[in-house]
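Have a look below at one chain only, the form predicted on its own, in structure tokens format.
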Amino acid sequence: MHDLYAFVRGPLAWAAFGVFIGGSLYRLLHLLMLVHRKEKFIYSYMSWKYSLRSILHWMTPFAAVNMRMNRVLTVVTFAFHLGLILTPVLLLSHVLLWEESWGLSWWTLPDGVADVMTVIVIAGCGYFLVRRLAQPEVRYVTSASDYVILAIAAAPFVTGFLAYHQWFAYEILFILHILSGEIMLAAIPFTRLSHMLFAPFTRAYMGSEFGGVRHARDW
């Protein structure tokens, strides 16, 4: 058991880290490739101001329409992207393994809110699926790959809050834990989870359009 804590601990965890950079890398080089070959034109009006606008307002709970025509979906949305992002950034144990191993610390959330927005990502989890499995407008685009990637999301964070509540095997949970963590940090470049790396692109591409050609709001 030890051997594999140390095996996913270390050169598992390297590797995941360097699928996810290196894929992130390619997939926005190729990206911005593809642009300059194919819609140059979107480089006529490109502008900071209507970018800034959209990315803004879209990022905040209620400002659009259609976040406002669907209230508990934008609640769940919002707060689960919250937990998803920042309790694996600001847990205590896992800043401490970056200050073990770079020397780096950072402010740290308290134990209890950590456990309450892990439970929050997981519920967000079961909200999503039940969604896709019941209403038909959401089931008609969902394949196989969406189900998938609800899993690779929640996996972390199950097991994440099964091994620090210590219950059933914990040292099998915690060497999971880790594993489930490396498996959507390699995920993320290369499916719909790429959608954290893009979306601020496509927010700019939106609003410039919208605000400078179209002279409109994009929400």
Given for the second form:
Amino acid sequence: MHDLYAFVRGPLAWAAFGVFIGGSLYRLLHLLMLVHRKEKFIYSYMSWKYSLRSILHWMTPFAAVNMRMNRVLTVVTFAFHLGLILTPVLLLSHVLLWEESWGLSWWTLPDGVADVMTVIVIAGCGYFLVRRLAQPEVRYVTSASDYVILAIAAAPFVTGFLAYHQWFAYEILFILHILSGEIMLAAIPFTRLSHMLFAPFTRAYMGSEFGGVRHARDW
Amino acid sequence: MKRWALAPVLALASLWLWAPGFSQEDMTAVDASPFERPQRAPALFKHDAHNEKAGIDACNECHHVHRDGKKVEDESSEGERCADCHGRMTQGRVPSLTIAFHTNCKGCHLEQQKGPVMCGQCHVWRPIKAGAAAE
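So the form predicted on its own is up there; where is the form predicted together with the partner chain?
To see the whole picture, the full complex is given below, headed by that same chain.
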């Protein structure tokens, strides 16, 4: 177990962060270069005002028409994304490891709160899964990769939850937790999880085009 | 009241009387009370059995004394608690209490590739079951 621990905690962690950071920079630069080469006219109407206006509207629950049309989905989506991003970043155990390795530390959530947020993320994954399976109009646009991505996002939370509570085989779950987190990090730049990187740009673009060109709202 | 009914009461009372006389021989876990709001179960640590099994002779492997940034080899500090010198936050070269424990305990286990290194191997929520499994 020591060898396995050292491996997932050492070289594999370096590789995962390397792919995540390197891959994300590559994807973003690639996008910007493409725009620069092929669609320079976009610059003529890109606007901070309309960009931020759109981003803010889409970050506020129920501020867009789509969100008001399906209230349950909106609540689940917001809670899910909040938990998905905040829980790992503000988790006490993660911050302790950052401090032990790099001397960096920051404010953390009490473990009890993080536990509830973890359950919310897992429940959110369950909701998205059922929605894909049960609603014909969603199922129609679903491909196998959507299920894989859902599994990649759920795995670190399920294994982390079980390991934290020390249910079932602790050591194996602990290793699987680190492994699944690393898989998720490395998958972000190269799967549809990359909407995490691109969302602000997509919104800025849509916001600017709707605001500056069509003189309409994009929310 | 039947006389035998007193037995558990007496047993509890003697346990209570005995408890303040707690010493490192009886230690089964590191006391987490210096932490404001402990988030984890206290780390399992049978002081004397651990040190014997791990073959640690020098008390100052853990109960260390530092002077002018150097470890004093022939002195030890077992009269003091780690929390007497290690605070809530890391200050300069003095690590916070949590990091001091982790660096000391986990650091050695990693180096020797022996002993627990995963959170839940030390911070065990249900130690009775885990202890039974380990023995």
